[in-house]
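Just one chain is shown here, as structure tokens, and it is the form predicted alone.
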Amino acid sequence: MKKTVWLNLDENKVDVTYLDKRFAESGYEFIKCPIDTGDEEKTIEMGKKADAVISTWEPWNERTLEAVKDKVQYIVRYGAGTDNIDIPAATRAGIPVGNVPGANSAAVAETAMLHILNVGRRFAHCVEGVRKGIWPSTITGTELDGKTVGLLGFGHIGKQLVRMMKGFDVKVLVYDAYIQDKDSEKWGVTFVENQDEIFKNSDIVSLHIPLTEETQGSINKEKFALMKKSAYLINTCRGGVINEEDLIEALKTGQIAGAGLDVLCQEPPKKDNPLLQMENVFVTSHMGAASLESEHRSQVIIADCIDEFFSGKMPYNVKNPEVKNS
């Protein structure tokens, strides 16, 4: 029987010729349905219309694998972050879930590269000036050489980041608890102990870290009170690591000199998020990943990886690949 795999994207705003190319030449259905973003019944029927899906941001919870599992075999994450997906409980439904590590890092630490230099030299505002007929319509900024990075989190993103630094004259601070290779010659970096040393001793701090129970608001005011009052914070990993409140009182107050945000903790925002009215901070639509490149990386990884798993093998990707014994 051929094969069903929905995709949860408008084929009008990503281009997916890639797969509609590789699924046609593997004989499957193909799906291409856009959701509301935690739409749990529109997640079940499409769903059950489904052998593999490709997730991007419907809720795959309890309640939506248990009603599934007897349909769809596996799940595959149009990204690295899978927050969207309970794995505990697709463990326990006997699907196993993937992810394409490594596809978008070039572009989301571009993106961070992009507002670590805007915030220090406030492109936007000039550009913005600029189109209002305002010359000139600088802001004297700061610049990057000399400052020093802190990274929290060194996975795919982290080290695509400290690459694209290195024309610059920076220090950069690392701190992640799970990584094993803390080479500092090999890195070029320097590893510190813990997370305070890198907000006390930033001037600008980038997260990438993953939206776990663990670090969901982790970053708050205890962290921005540790900060240097002319420090940045940046972040393009997930909107949920930062506790917002704390965030617009430390922006409010000068705890720090401003922000640069590709995510926010709840998007699209509301219009009246103070975030989006303050001159120190510039929010981008999560715009990380969006180049065309990860767009072929990523959708490259995901059709090899359900050609593979429909003919009988577990794909490296599987982020619980004990679901094959259970």
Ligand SMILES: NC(=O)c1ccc[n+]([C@@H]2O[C@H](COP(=O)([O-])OP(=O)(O)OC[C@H]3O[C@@H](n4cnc5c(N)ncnc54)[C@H](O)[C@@H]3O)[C@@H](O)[C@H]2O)c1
Contents of the next structure:
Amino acid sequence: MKKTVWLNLDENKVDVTYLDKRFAESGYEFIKCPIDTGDEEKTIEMGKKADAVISTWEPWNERTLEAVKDKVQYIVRYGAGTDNIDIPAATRAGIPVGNVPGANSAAVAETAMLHILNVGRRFAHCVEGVRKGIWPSTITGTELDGKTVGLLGFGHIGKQLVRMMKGFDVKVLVYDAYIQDKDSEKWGVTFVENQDEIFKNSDIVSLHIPLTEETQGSINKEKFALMKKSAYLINTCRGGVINEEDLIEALKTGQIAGAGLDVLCQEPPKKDNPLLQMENVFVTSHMGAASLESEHRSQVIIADCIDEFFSGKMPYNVKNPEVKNS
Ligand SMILES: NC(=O)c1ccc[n+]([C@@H]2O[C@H](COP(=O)([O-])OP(=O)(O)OC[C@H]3O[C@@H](n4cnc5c(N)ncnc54)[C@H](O)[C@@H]3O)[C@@H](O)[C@H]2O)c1
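Can you give me the structure for the form predicted in complex with the ligand, which would complement the form predicted alone we have just seen?
Everything in the complex follows now, all chains and molecules, and the chain you saw is the first one.
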């Protein structure tokens, strides 16, 4: 029987012609139907039609996974983070879950780089000012050169960012709770022993950790209290790793100097989220991975993995391969 693949994305916003072509070649029915973030009923309705799901933001929890387990055989996340999917619950439901590791790392690292440079020089304000007819609309800013940049998380994106910063005269501090390879010379960074050293000693702190039970809300007032008053916080990973109320307070009181955020706790944000109006905060709309190159790399991996799965093999990037035996 013809396999059906559901993609939770709007094809008018993301070019999916590569997937169209690949799935036509493989003989799958391809349903492109975006649904609202957090809509469990629609997730179940769509899941019941799909043998494989290309997941974006729909909630895969105990309830939704249990409801679709007789139909959905495989879920692959369109991206690196799998925080919208309860993987232990997927394992109990017998559904393997994969992601697309690394495919979007250059795009997200570039976004972090854009935020780092922008928050120092207020580039966006200047452009906005000129559009309004203000000349000069420049605010005297701070350089990246000569600064210490602290990275929390040294996976695909953290490593790309270090590569991109090589042209700047920066000292890079890194804390990663799980990696084994901490060869400072090889990576050209200084590995530190704990998170606090990152917050205490950096002029710019950039977050590159996944959203997990452990990291949820972990970047909070205790961390902001350690930061230099002149320091900036950059977040291109997940809004949920930050305690947003604490961040707002730290920015309002001058505990830290500013922030560049690609992600927020609630997306889309409420109109009255104070972060959207603060002069020293720059918010982009979770656009980190949105480059043509990143979309293409992701779609190649996704199509390969779905073909592999339907041919009876377990794709390399499945996070719960034990599901086979459960
Ligand atoms: N803004 C965007 O559009 C966008 C796009 C892609 C990914 N992301 C986010 O960025 C995150 C990182 O992506 P990646 O590809 O680098 O992932 P990755 O898995 O390659 O790297 C994450 C790193 O974080 C480390 N880590 C985990 N928990 C930690 C902790 N408590 N303290 C310190 N280090 C910890 C891991 O050991 C790992 O090295 C993703 O989980 C995702 O949420 C955002």
